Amino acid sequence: MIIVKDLHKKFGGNHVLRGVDYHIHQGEKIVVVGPSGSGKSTFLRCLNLLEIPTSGEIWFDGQLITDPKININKVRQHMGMVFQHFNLFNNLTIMENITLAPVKLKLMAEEEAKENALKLLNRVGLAEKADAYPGSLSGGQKQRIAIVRSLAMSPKLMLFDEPTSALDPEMVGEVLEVMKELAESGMTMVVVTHEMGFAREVGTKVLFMDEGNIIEENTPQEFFANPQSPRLKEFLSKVL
């Protein structure tokens, strides 16, 4: 689904991504983990091109989304993303939220946006705050109705970015059980996190990352029992 090849990002002289190539097929679960600046966010945010590559190609279904002339917008609608501050419109409830984009991109009509997000809440089980404002929500609310509003656009690809780092932690789990939920119904998900308990029960793959490289990769099991590079066992030592 998606084929990274050489992929560089610098900001300045900062040369974050060093040649990071990569393939994620439909139905993966790959988790990124390594320490903060290691460049798992900019790896994350050039697959959607929210930022744009310094040099490298990216893949996605078949197209060449790093191409000047691709419709990235065009693209996105296939790719959901959810931020680690959430990102929903304070002004806006939260049936607005979620029907915004695909009635707006007219990928359906308003009845039916509605009916769609009402289904989405229920699965979540914030049906109740349809018509509330994202101000009186609680931060592990937001982010489910984060979750929502990329799932009411019918993504082949969800990329979280942190999703639990900004919650309280007893407002973790109830995201991480959204998310595993959307895994186990077979979305195809890259996910940036610090939850190694998530990296262990949901991903298919987890990626270690450290000064702008894939250090090492593995099922979980082995990535956690048996690590390979120096780099990575003392990295687990510090986070297990």
Second form
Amino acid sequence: MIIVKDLHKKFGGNHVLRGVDYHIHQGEKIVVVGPSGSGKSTFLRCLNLLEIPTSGEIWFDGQLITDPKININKVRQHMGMVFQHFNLFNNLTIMENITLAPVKLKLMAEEEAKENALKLLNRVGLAEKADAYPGSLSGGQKQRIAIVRSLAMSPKLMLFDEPTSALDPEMVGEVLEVMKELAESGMTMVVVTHEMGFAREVGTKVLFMDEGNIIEENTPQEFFANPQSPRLKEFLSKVL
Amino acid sequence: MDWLNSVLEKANAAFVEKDRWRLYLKGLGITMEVAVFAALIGIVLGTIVAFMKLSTKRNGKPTIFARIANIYIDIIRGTPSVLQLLIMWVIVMKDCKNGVLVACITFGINSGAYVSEIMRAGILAVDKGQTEAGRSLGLSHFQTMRYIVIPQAFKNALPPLGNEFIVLIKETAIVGYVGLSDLTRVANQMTSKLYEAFMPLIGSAIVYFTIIKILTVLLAKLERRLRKSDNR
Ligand SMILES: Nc1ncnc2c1ncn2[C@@H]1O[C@H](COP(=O)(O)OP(=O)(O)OP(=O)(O)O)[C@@H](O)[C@H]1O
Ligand SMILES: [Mg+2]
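Having gone through the form predicted alone, I am curious about the other one (the form predicted in complex with its partner chain); can you provide its structure?
Below is the entire complex, every chain and molecule, led by the chain shown above.
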């Protein structure tokens, strides 16, 4: 579904991604872990071109999306992204947050979009918040809405950048629960997280990133039971 | 009691006799007309210029639009508004006999420069995450600005925009240069007509002051309400 070839990203003189190669298949749940500053967010943000790679190729469904001639907006319609800080639109109600993109991009009529939004809101138990503004919600509620907002576009792939890192501990569970259900429904997911429990339980593959590269990749069982590289061993000893 | 009588007489001559108060009222009408239309032009122009100024190329360098915006802001800020008005009236729009139109356009262009700085600050105060979320959903840059960033930027900018409007009301006191009888000019004309300066000048000053005081109070209220709605 996604093929990444020799991906490099520099910010000025800071060489953040140093030749990442990876292949994501339909239905996989890829969990990305690694120390702070290793380039996890940058990798994720390159996948939907929020960051423009310095060099390398990204193929999405057989299309070379790093080609400057490609319509980035069209590509992004098929990739949802969930951010650490939720980024709900503060000036819009929850309902408007969810329906804005499908309606303005003319994928759905307004009525249809609202119906669909209500269905999704019911799925995460937040239908009664439809007319509230983001400012009145808790962090956990905001993040569940943010996931719903992405799902309203019926994406083929969902990217999560530390979706629970900004949450109070008691709210982490409700968000992970929604993500687990999403995983069970067959969604292809790439998740950057520090939640090792989630990686074990939901991941089909776990990647370890360090200094701008994927150092190690394995099934969750092997990844945690038999780390190969010394750097991963050291990392795991710190976080587990 | 002689002085009281003379004061009342002067006030009578300056405002009541021959319905002269109508002239002041008409003058105030022109003052407000120019200020309101200039403010509208200024907001539209200022918003566009703010985005021009914020536009960058892929490598992060300012675009040609950003350069043009900077030149425009520099020129407006670097020249007196009386001269801007005369230049428009005598040179640029010399075939236009409609002084109100020339004044509105001149002050609109003038105000646009200041509004652009206000809007730019308002836009920069909107969290980058808002734009990223919009773009990640597949909305275009323009759609993201239109539906998400500009409404929030505008809310951030409302208090300073209100201030700009107040400044504008006072600034228009120079439209007499293009033949308009605004409040200030009416007062001035009345002074020479009646050989008496005190009543017309002080009277019109009080009118300006009252209007601006009312606007200031409303603005403070609005600001308080906006701040409250931030933590709704
Ligand atoms: N927009 C940017 N401009 C300049 N440098 C950046 C930018 N974004 C990231 N970087 C730099 O790139 C490096 C990798 O950042 P990145 O956010 O990808 O790390 P990360 O693995 O997600 O870390 P964390 O776990 O702290 O989120 C860091 O050194 C960071 O300072
Ligand atoms: Mg990160």
